[in-house]
Amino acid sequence: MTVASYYRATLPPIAERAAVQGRVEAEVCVIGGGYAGLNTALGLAERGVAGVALIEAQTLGHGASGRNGGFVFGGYSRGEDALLRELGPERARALYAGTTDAVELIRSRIHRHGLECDAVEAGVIWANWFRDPEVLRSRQRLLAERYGADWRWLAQEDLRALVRSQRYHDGLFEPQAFHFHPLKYAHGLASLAERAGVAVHERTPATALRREGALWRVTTPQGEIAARQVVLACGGYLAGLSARVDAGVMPIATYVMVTEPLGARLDEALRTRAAVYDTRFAFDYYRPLPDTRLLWGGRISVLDRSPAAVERLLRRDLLKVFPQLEGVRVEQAWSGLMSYARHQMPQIGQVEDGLWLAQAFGGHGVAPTTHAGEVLAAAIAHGDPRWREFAPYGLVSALKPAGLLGAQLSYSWAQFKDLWKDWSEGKRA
């Protein structure tokens, strides 16, 4: 097993971007080479801002935007049930929407310029690992209602056909839902960006930010960046440019692995090429690779563990669900850091004059980065104020470190519950 990820592995030859050099002057500086800062500089430069410049400390697509599962869906990580009760329909609606038009214009990039990210159009399956059907039953009724989204049902022996399992009971069918590559897709997006205009510097930390009059400097090992604006889209891996941004977010890790080739023996699991996901707290999620590999994975945790740590266990979860994959070699395991906020929602909009945030996309980061970048680049071209709709989740702090104490013991407790329910079921783990 190697440590390098499958995304890493599998990326073709790219020329990394050069380093900022001495002073450079921009209209807006990104920070963050993830979906949140691409998505943002390509939004500005899409809507006719020049001097825009993105900076990245490590390679683009380092953090959780290069390392996740590869799902293209809608929704937050905060359920919509939750949306519904705090914001009221009509805002809950707006809100909800701006992912899943986002899902649209990642299909569209794709499409339109041909972007080469493995993108599989075979929908997401929602598979209850629980015998109720009400979970499954409640969730379509209120996503229709409010949301006007059409899950499909899909009855147990429809959805034993399609996954291999026993697991399972029913299922919801998300149709509109895609998967992909999302490394190649973070180069396809800076690729797009440099073509509009945008600077795009790999290994570029940002190490100081100050304002001086009516610009913002941001320093660099090797240089400054003057900016006029600023956006902090640094996700897990915090810059230390701001107290207040960086205590308001949680830096978890998730874990993901990469099985050998398996041919025919695919098709004894899997008989869709849709990407899975079950109905826990404590979830599995799973899809099918173009070269017949299964990627796998799941769990939360405070600990960024080692790749064979997380192949014990995630191997182990694997094997719960498909246990006729028994000997299956995993080539590559790895784990990464998401930003996390203690409201699961990101934290989107103005921190002061002139500087702006995207973070704390928690795990469910591929389309809200996508709205992210739109909202943030129509605010600062346009000015439109759609950024205030996330001002009900804003920059609450973290509670570190006792946040994140609490955020492994309530996983901890959600997972408990996962296996109480399995036991009152007559499952067991």
Ligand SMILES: Cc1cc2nc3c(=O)[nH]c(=O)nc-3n(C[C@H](O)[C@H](O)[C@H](O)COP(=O)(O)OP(=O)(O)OC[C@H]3O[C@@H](n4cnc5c(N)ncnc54)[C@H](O)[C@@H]3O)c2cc1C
The other form holds:
Amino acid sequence: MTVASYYRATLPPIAERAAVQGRVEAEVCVIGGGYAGLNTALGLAERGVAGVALIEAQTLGHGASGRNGGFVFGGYSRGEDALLRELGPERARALYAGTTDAVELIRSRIHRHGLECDAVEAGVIWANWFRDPEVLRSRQRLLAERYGADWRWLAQEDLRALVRSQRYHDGLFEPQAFHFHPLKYAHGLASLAERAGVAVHERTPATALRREGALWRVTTPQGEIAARQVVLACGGYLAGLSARVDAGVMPIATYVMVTEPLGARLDEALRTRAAVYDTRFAFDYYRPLPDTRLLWGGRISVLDRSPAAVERLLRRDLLKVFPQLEGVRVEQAWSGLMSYARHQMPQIGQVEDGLWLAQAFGGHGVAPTTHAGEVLAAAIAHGDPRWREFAPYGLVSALKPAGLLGAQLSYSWAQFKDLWKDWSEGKRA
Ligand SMILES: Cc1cc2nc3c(=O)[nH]c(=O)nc-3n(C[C@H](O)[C@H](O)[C@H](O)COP(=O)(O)OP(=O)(O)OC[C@H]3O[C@@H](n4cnc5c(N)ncnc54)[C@H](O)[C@@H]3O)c2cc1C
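Could I see the form predicted together with the ligand next, after the form predicted alone?
Up next: the whole complex, starting with the chain shown before.
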């Protein structure tokens, strides 16, 4: 098994963008070359803002955006029922619609600009690990009645014809969702942003940030950027620029592995090209890749494990679902850091005059980062107040290090509850 991710191994050769050298002036400096930063920079340029510079500490998509499961679907890490309770029907619906619109925006950017990112238009299946169908029924109802989203019922026999596992009972199908190669897409976004006039710099970590008069000064190893506005978009990779901003998120690891090409064997497990995840708190997520490999992800932990340890854990999970894949070779395994706020919603908005933030997208960030980019770009370009819709989910402290322990304990507790439910339904773990 190799250490590099499948995504990096299959990225066409792309010249690295030059690091910032010397003094640079910008209207807006975006810090972080993941989806939150890239979408904001692109959104600004699309709205006619000139002088946008984006800096990335490593290479574009180095963080979660270049390592994720590749599911492009609506919603947030926080459940739709909680949003409804906390915000009421109108505001909850508006926030949710931001993410489904974002799925369409991603799709239209891919098609309009011919972005090569192995997009597979086959939807996403939410498979019920448990016998009790109520969790599916109530979510389907809630989505239809309150959010206008049509998730289709998959009866057990229909699901099992598509996903050849005895583990699942029934499922829901989200037809508007799709899956893609996330790192290729990140580079696609960067090239669109550059074409629209954004200056993109790799290997340029921001090491300090200070206010001087009307300007923000961003220090980098070989230079400095003076900008009227700064956007912090550093996810779980914590910028180290503002203690209050870093204190708002817990970096949580999750794991992915990719098998060898399975050829006809893939059909023994999957007769669909949809991506799949399940109803447990600690769910598996997987999808067939265009070259017949299976990409498999799961688990969350405060530990960033070695590729060999990731493979050991995930292989066990894979064989629980598809024992028929015993013996398949795993070619890559890796981990990535998500950023979670205590309220499980993204933190989007202005934290000080001219200092903006987009972080804490959790494990459900492809569409929400796209929405965040639109909202922030509109706010900076022409004072659009929509970012205030996220105000109920502000920059609260993640209470580290106790919060990390709390996160690990509540994950273990949720896993225990899943096992208990399994046991009470007569299944063995
Ligand atoms: C393994 C995994 C699987 C996932 N699967 C899915 C999925 O299938 N679907 C889904 O919707 N979501 C998924 N997610 C979540 C999703 O990937 C994230 O929510 C999203 O990519 C977050 O984007 P971001 O831009 O906020 O952060 P990131 O992509 O982490 O980007 C932050 C960037 O900031 C840079 N940075 C940090 N500090 C500095 C600094 N000081 N100066 C300059 N640059 C800096 C980092 O190097 C990094 O590149 C997954 C996440 C992981 C880790």
